[in-house]
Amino acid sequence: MELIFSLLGWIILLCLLGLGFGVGKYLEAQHYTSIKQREAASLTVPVVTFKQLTDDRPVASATLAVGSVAVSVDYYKRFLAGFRMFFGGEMRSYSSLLDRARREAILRMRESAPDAHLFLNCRLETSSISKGERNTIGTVEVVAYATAVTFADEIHPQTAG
């Protein structure tokens, strides 16, 4: 009878694994499926990492421009990185997770200033705000700022026609 509820419970295991495979892989496509098309079309507005203007065109509006995310991580890649953990290498299951928050994080930064025709000194911070099991991580949060600039008598870039 032990055997059998032993069995049971590995049999649990790996459908609760699976499902946390699918159903992470699925929300993590439907994400970066937003994040590209997003990204297409704010594509005519750039986000730059230097800090002055290079050219000398007039400057109407300068304004801070913030963007930010919080992504969890799913448990099938929490249980990925236990044995990426124990072994070394690359976490690529984490890899992921702050790929897609860092260009969520710019692309918020980028809505919260939609007129804007340069953001200028972008930056990126990222921190772990919850820990999970045995100090792994639970929730990574990117920070994106930057100075959105706004050009006098400019048409803006999305609504030119």
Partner chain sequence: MIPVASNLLLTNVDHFPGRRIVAHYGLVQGSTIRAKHVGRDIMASLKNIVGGELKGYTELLQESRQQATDRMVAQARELGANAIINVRFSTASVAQGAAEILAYGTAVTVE
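Can you now output the form predicted in complex with the partner chain? The one shown was the form predicted on its own.
Next up is only this chain, free of partner chains and other molecules.
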């Protein structure tokens, strides 16, 4: 009876790993495709980290633009990260998670102010909102915020022509 239960435990673990690996990989690829497409479409509007406007162009409006996303790592990557914690070194599986989250947050910030000509003083903030088992990363939230500036003398590059 005990053997059956431990066997069942292993089967569930393998299923979760397989599901995490397969579906997780597919979803990540899909997300990256969408990120790259949207990034390419919004390339004409700069997002900068400085605070002062570099020229004296008349400003029509300035508002705060915010974008955020909460993401979580899949079971397979969390499992791998467990090993990584033992040996040390770069955790590549987590870097892709955070990279996706940050780029998505910036894109959402852009989308929240579609008329802006410039995003001034873009700040990124990452916070871990729930811890996984053994202190591994569970869920991470990334917020991107900036001041969306619209110039009075410019036609929006995405609506022009």
